[in-house]
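First, one chain by itself: the form predicted on its own, in structure tokens.
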Amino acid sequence: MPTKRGADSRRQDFNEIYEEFKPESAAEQASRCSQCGIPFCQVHCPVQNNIPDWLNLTANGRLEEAYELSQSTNSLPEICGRICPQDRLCEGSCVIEKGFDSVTIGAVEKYITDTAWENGWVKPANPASEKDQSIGIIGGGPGGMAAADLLRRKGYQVHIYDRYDRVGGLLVYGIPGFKLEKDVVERRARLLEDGGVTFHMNFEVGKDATLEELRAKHDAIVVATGVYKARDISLPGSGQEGVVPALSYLTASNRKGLGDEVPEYENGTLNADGKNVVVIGGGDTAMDCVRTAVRQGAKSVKCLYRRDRKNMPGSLRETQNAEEEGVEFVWLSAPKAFLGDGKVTGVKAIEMHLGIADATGRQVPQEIEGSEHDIPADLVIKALGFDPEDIPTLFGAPELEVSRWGTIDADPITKMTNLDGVFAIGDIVRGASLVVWAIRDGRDAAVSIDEYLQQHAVAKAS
């Protein structure tokens, strides 16, 4: 990996923790690729990046060509290079991995793309011809941005509608700056705008317009809203002050970093400064929360997870970074109640052990009787994942079909829903998933929409 700033230094700010590769270091790292016959790194990349090829180009100093190849399959390569859990995807599938000494693919991808931006190789869309058809994209997160990129390059008139005041969705408000500095997202949004994408910010579908009204306005619609409703646990004391959902906490921190006025941060409701913090959960969102709390000046930060390290769903690299920064992991422990009298003072936890595996193959956590213990806490953050909101009701479209999990039911190949010309992508279809899968869905949907609109144009002409 590139040089990582020391834990004492990076605890003081929200800047990214890895330095940039030097050209010779990037070339040396890229040259470690064995160019194997079956590139498992590419097979296990959701967007099917041509990883061995652009590593080879990087090793030979042909960086502009490496960038062109990288961005040909990924609309947001500089973002994936920073936040993808490469240890679970491409790098984890590298055939030379020994003690996780695989090629650092993500860091090279970041280096290639940052170099491209610095040298002016990244250009806005400049379609050969303009088309009359327009597409409305609901949601300006990674999936919506990826779809907009490809559709605009094909010459369509693209409009993105988003309920937030900035483009990027969770890239801006959910992911902390030490993993993804916000100017990286902002410059990509500017590139889309420079290429002709029209943004409608602070626009809430169902309030400012119904889905049917947008369908009447555009030739195709893409629903890319993501999932934002926090999963909860019904435990005694959960309604007390100081027990907060992860996204509210992270959004407040990111808004503060962007210079917004955030009353909940200023009055301490969503600020960990000087507090004993307990984060419940073991995914990447939990890692974002514990590392944010450290930077806000928390007195202590503990992560409570009901399974062990080996069964943790979050990135192992992120777990290691958190431990270096002073986070204490309380493995095999689950909350039973939140202590306090109107304001949380602690978490009553119980020790767990892993029993036999269930249908998914994961061992089921079971409580150890008589092992209850109290953990002091002034702020408890619940990072338990996300569920979809009731999109048909919110959009005023009861005819839009959803799955039994509440996600939109869309064709896995074409991404079209039961409504003609309405497509759906990303987390609102998959459930809470990775940014790179949203990008893949956005690109796939763009191809399907292009075919759909061309067929309609031919039918109309005949």
Ligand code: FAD
Contents of the next structure:
Amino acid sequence: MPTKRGADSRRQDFNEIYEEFKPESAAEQASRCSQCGIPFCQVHCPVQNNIPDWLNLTANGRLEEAYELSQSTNSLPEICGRICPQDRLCEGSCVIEKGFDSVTIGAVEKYITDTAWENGWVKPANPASEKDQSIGIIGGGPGGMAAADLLRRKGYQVHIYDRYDRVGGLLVYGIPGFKLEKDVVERRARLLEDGGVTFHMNFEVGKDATLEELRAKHDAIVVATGVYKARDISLPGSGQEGVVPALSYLTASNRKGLGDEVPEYENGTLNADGKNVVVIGGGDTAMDCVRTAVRQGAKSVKCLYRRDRKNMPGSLRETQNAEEEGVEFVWLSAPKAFLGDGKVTGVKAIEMHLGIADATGRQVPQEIEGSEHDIPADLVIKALGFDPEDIPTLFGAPELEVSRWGTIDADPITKMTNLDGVFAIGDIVRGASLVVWAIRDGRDAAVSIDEYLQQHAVAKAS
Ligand code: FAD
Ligand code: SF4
Ligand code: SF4
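Provide the structure of the form predicted in complex with ligand FAD, given the form predicted on its own shown above.
Let's see the whole complex now, leading with the same chain.
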């Protein structure tokens, strides 16, 4: 990996923690690749990046060609290089991992693309010809951005509608700056705009227009709204001051970092400064909360997770980073109640052990009788995952088919829903997932929409 800043320095700011590779280190790292005949790294990369070829070009100092190749399969390569859980994807499948550390593929991908930006090789869309058909994309997160990128390059008129004031979805308001600095997302948004994508910000579909109204305006629609309904646990003391959902907490911190006025941060409701903080959960969101709390100057930060380290859903690399920064993990522990008299003072927790596996193969956590204990806390952050909002009702489109979990049903290949010309991608189809999967979906949808609109044009002409 490139040099990682020391934990003491990291705790002081929200800047990214890895420095950029030096050219010779990137070439040396890339040259470690064995150029496998069957590259398992590529098989396990959701966008099927041609990893061995761009590593080879990097090893030989041919960075512009490496960039051209890497961007041909990924609309946001420097973002994936920063925040993909590579240990579970490309790098986790690298065959030289056993006995040696795997090739640090993500860091090289980031290096190639950051170098391309510095050298002006990253260019806005400049389609060979303009098409008069237009596409409305609901949601400007990574899925919507990837679909917009490809559709605009094909010459379509692309409009992104988003209820937020900034483009990027969770890249801006969920994921903290120490994993992904915000100017990295902003320059991508500018690139789309420079390439002719039209943004309609502060525009909430369901409030400012119905799905039907947008369908009447555009030749195709992409729904890329993500999942935002926080999962909750109903425990005694839940409604008290100081028990807050993770995304509200992270959004307040990100907005503060972007220079916005954030009253909930200023008045301490969503600010960990000087507090004993307990975060409940073991996924990426929980990791982001604990590390944000450390940077805000919390007195202590504990992460309560009902399974153990081996069975946590979050990235192991991020857990290690959190531990280095001073976070204490309380494995095999679950909350039973939130203590306090209107204002939280602690969490009553119980120890767990892992029992027999359920139908999914995961061992079921079970309470250890009599092991209750109290953990002091003035801020408790619930990071228990997200569910979709009720999109058919919200969009005024009860005929839109959804699964029993509320995610939109879309064809796995074409991404088309049951409504003609309406496509759906990213978290709103998969449930809470990963940035790289949203990008893959966005690119696949762009290819299907192109075919769909071409067929329509032929049918209209004949
Ligand atoms: P989103 O990014 O959620 O974007 C959806 C957009 O739609 C938003 O801009 C929203 O404002 C807009 N929208 C919603 N409803 C409407 C409406 N009615 N009208 C108009 N606009 C609307 N993934 C990783 O790969 N690596 C990580 O390290 C990682 N860390 C994460 C940390 C946190 C805290 C969270 C919450 C998630 C993390 N993820 C991570 C997951 C990742 O962010 C998501 O999988 C990804 O952003 C999904 O992309 P999307 O485009 O489907 O949706
Ligand atoms: Fe690895 Fe993600 Fe890059 Fe694919 S997109 S090569 S999984 S870092
Ligand atoms: Fe190179 Fe590892 Fe991929 Fe093989 S699996 S091609 S060694 S990066």
